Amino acid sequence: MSLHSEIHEQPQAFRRLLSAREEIQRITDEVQRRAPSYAFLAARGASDNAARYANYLWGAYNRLPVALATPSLFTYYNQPPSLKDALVVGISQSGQSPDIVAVLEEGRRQGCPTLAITNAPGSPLARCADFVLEILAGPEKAVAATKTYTAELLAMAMFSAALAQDGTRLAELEHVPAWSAQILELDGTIRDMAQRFRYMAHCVAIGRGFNYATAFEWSLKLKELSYIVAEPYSSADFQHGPIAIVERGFPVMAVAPGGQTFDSVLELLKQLRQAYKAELVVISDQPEALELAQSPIEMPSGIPEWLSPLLAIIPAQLFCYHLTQARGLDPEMPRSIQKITETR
């Protein structure tokens, strides 16, 4: 097993995942029952990126506010807040990182209800959680995080979907293996793509909405394989100062599907390209977006903007796993890291 074959192995994880949608009735059925007023969030590295598409997710779809938890208040600080009212969650595909377990133990503390989303059902955070959403993604052995993250990315969209009884939402999963498989197709082009940023030593890459998340977890990717300075932001905050260090051939990497966002970042693309130059990689089921990219990867069309994170992070897995090997880098053994990281 590799992390090539693992990329191509989401769709069978989505698949076995969406086949547990009974359970996860089941426990949103118990999280309503308890009323949370917000939902408290506590994960690292993917699956904090993973975090991120919820705190969008559940506030558009729930109406619940979400709020990204400060391990270290409860760890090194031993001060944690006040989480009366709270849902609790702890996402950590391992389960094993003692800081997430701590912010579950607290919740259980104060009386909230607590959920783990995780891959393994016996780790020390499902222990401690009331409610466990395995995401049945199945062994990992990649350092490096691709089926796990958008499992844990399927499990909130379902999460979502049965919490707010929502027939149309519930049918539109059932579209995503097949959505992921028709983008794996794209494996050779993408390989050949990367072949031109084999120099490139930083980029930015960006996203907005829902695929803030994106953004994150595509310049996460660039950082822990191919060692690039790669730095995330949303087409918003970008403008805000930062883009003062695009100049010509200055490499972007863009997430641009449609919805309610795109014309805002398709604005930025515009001066991007147009006035700075800009060397783009834009990932996008939009022919505008498309059309300004020197490197364009097409999405299938159909594709809902909730559920896009989804879908559109597999390109961008693939970008960074040929990328890598294009710079003479072992994707398999990256330095530094190791595939758990119990962080205190």
Given for the second form:
2 protein chains.
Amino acid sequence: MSLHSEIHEQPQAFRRLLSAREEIQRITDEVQRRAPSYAFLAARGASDNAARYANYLWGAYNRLPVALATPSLFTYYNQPPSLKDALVVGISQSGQSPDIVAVLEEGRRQGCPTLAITNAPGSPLARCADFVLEILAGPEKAVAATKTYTAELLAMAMFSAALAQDGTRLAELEHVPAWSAQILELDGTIRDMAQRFRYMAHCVAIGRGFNYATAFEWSLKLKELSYIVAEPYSSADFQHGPIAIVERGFPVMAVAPGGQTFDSVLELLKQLRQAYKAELVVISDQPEALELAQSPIEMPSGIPEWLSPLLAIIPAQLFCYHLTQARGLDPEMPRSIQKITETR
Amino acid sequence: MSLHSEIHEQPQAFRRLLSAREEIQRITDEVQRRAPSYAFLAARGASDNAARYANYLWGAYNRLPVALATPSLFTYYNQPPSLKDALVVGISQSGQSPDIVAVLEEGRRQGCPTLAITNAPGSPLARCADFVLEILAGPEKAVAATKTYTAELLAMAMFSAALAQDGTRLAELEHVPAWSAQILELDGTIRDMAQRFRYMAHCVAIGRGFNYATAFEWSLKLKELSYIVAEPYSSADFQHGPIAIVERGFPVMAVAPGGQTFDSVLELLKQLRQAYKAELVVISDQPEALELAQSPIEMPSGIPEWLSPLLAIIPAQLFCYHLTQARGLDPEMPRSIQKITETR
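Can you give me the structure for the form predicted in complex with another copy of the chain, which would complement the form predicted on its own we have just seen?
Below, the chain from earlier opens the complete complex, with every other chain and molecule after it.
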């Protein structure tokens, strides 16, 4: 029962990482001194989804553009780009995948500041970085990442607030453990709700802005655990073509917390439910969005938008866990995949 | 019959754009003078898939890192990142989508060099750019982009070779129209092949490196035209979790031309066919990859890897066109979508 208990360990894991705030401030002070023009991030799998959060968060709050790395340029093509003026960041729970390590090594060779965000401070990734932001999630035994994913998000959120020396946001971070504990109380409700999707063959997951990451991670968990073909989209990209796949009853998983992008996601959800008669699972703190869903999942109110990805993924994790059990599959032993995937 | 004829117009469209080589050299000379540290690219839909090609190509051959923009930072969040040292590029067939225009306007406001790659030189996007690379594809009437997608790729390939003043690659570009004409002769073969997939409900599309873009575009066409849930992956990302969805008979569309990443894609295809008993459609010029496929699509030999995305997508376009007809759907009138999508 590692997976279910690791989902429930998230409040503790958050608390542990929040206690490292001074160490993170020390790292951001050093990074500030190097004044990078942009961040160059390398990651795979769930960590790559976490990187999408940084893409928005660091852009919006730190004015730092983020380029997501294409690791094959560093491995197969052996023609790495010039990383002048970049902060080079590798994100990996295990710190083992050779392609991610190769990106950091190249950054180091080119004289860039390098940062590893990892749960494994003794890993090859950590060993080649100037700065190591240890996410302190504790051992994760389940193949599917849950608490290491949200700890990576929290690490990036703490990094952002510390870099900006933003007192308001630094204070808001302290509420994350309590909010997450409150969300975990939905466990039984979500178990009942998941039954309806026992025979779902495919779906899409929709989110926008900060929660684009949540759409990616929800769909990754659906694939890894429940073997459902689930494709993530921003609500904007979905309208540039893919929306054609939606027919009556087509299942859409949506992450729609209040905030700057809420109106755009809400508009799409209205269209999907009212015009296309889609089937909606909606995670939100907004009644207007929840009312549109056949399966509404209500988040606590008062969570600021920039922290919503750390919390909105938790009901999605529970949903995937219970759906996997409803389908008669073993959430602890997903077929075909291992805990550590080493790609070049 | 716009779609089918537009697919067949690609050799002409390539020839037209190749004749603009001097204008493109003039643009790259100006860009060179501004010496950007990286490129910041904004695009949606098929143009966003084209942007993925630049991500690899400009990184590998011009040492220029590419950041794919997150337009909502510029529209909903209204907190655009600092674009210091960036070349800001907007890619859009129509040049109309307000979010893409907003990114270029912000680049201009911040004093960055700005480049529009578009089929519409009088569009809002072109009007706010320092440099306009007109793709000269001619009017595209079908809702699904085909010749404007490949013309965008060719524009980026010409930009790359001109920027590097690479005589070998400039010469290789001249063969693209002839290769594309040769591939179009596969039309009848692919029509027959597509029948087998009449009842396919979902699939994945796999490519890596330069052809990561091709996997995205193939899957977008499957969704837009045939309403099939088709998710694109790099062969590396696919192994970090999603491979769990593959069961006996699961359909995989693969783009596997010879080149630096071929061995890694081949290894995955072997595993998919031999261990997982997947159903493979493979576009390749390599016998080892073609032999693994129940449905092999053979490309002409001698195409250099960096140009393969311009050509490997053509049989995929034909495949989607014929599959759409086989499913009794109208490829000229896909449901729910329009030619110009305006998102914020």
